[in-house]
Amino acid sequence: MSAAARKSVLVVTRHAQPGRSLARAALDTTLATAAFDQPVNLLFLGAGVLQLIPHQDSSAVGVRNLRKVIDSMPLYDVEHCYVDTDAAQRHGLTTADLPSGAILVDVAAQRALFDAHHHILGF
């Protein structure tokens, strides 16, 4: 595939996991994009950072924990996982809670991410 055909994609997830199909849709879209050999990054923004809480039990709402999928993203050539610094702090997440290789980004870095990608998909 030519470099021109490989447009970078940023998938932005803003919803907490339990009971939200949008959280799963964001991860599925990320994996599907990577499967088609497109450069893809994932940004957890706002309440989306709640998907990163380790060892969540979401069985009460009848959904599977998405953290295992998130942790496996590097195996599927997802280039980077970015995390909203302000939201992580607001929800009490520490770097130890984040997936391996996650990059904390402030508002300025988030703007740069949006500017650096050809396509932005929000969920």
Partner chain sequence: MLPATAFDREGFLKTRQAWSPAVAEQIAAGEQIELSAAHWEIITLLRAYYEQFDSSPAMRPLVKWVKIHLGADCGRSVYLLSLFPGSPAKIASKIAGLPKPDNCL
The other form holds:
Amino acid sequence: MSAAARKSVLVVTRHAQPGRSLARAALDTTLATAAFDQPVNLLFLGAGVLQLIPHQDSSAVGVRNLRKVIDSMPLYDVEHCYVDTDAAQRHGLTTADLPSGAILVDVAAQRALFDAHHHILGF
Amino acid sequence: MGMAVALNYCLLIMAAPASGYTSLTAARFGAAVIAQGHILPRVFFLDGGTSNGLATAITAQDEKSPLTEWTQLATAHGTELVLCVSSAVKRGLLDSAEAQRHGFPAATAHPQFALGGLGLLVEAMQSADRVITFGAPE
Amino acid sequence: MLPATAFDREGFLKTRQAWSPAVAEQIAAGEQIELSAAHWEIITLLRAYYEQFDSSPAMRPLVKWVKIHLGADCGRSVYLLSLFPGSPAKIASKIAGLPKPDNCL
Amino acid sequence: MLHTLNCSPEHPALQDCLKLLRAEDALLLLGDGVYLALAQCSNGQALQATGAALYVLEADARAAGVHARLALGFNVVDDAGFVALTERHARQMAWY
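With the form predicted on its own done, generate the form predicted together with the partner chain in the same format.
So here's everything in the complex, that chain up top.
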């Protein structure tokens, strides 16, 4: 498949975890798309930013630590992820809390992301 | 409305059949896509959506069964129905290979659904002109 | 030697805590692999990956992870294939006592 | 682009959708989303203010009883109409 023929995918993750498995599904889809060498970006929108709270310890509930998996994205060559500025502020997340390579995006920049990809997957 | 070219569609289903009628809407949409002259080579079921492939789901006689709607789509038009394998096995949906691997006597996924990796979604998205997602609030 | 009941049907350790270097040798023997220093480098890196990212890597991130830590000569899929023929991410994870890399990846 | 909204008027997804909705977009209400098309729904009025083309899926509107008390400005589409919306718009975002 030539690079020009590749279709880019924007994954929009809008739900918090560990309450819902959708957050995990969004991340798995992002990683799988990247693992198959297809262009993909991940946007944390609304309550989705809550997935980024640092120092998560899910050992007592017995599920995988989602934030740690999020931190592996650069190894899948997903160098950047996009984070809803308003929602981050609303939930008290600062730049220091975010994964390396995170880019804060206001509504206009979020919309530009929507328009810049071939497909959008809403989780 | 005139349509110049047939488009290639891929559906991504996240809605579970028992939590509302979104999966019925999605199956109807799939049929309408084909009726309008487009092609629908693959429907990918992810997360709660994988329950659409549960062979043992019982629907009341006077209601529509999502399982029947999906399998009719597959039978009539050759649409491939793929359940994300890790979402599926978590929910007890096993094909005969997975059932054997985990030591269960029989498959619980309907035989017209295949278990497969997210790579099959990635592949479908690459060839699709349209990817339409169906999710539902819990 | 751990009994067969310590492993699942595909030979992955059921509990990560049961792992030891001796167990790694046992699993590797089952895969017809004799562990060399080069194998151990990768196994140690894989266990560090799991510690940091709470998941077993797919092939692509594994290659990159190895490249970061051992340099470009080792951070290549052919190199990993020569050590763990067939499916390096899966086989090396198995020997390192980690869960099977996610089916979906 | 096409937005589909499948949640009640009280759900936070609506606020996110409202922020991203542009006048050149289309929005199709599905499932519990059809309640936004009720006359008198203030959130429905906020949707109208975006200038986007607003649609309600016929089967779902009927199932909810909304078809009989639809606000002006919401167009009813059947399944073929839904497909036509996806023909016209290359991208879809599902809000739920």
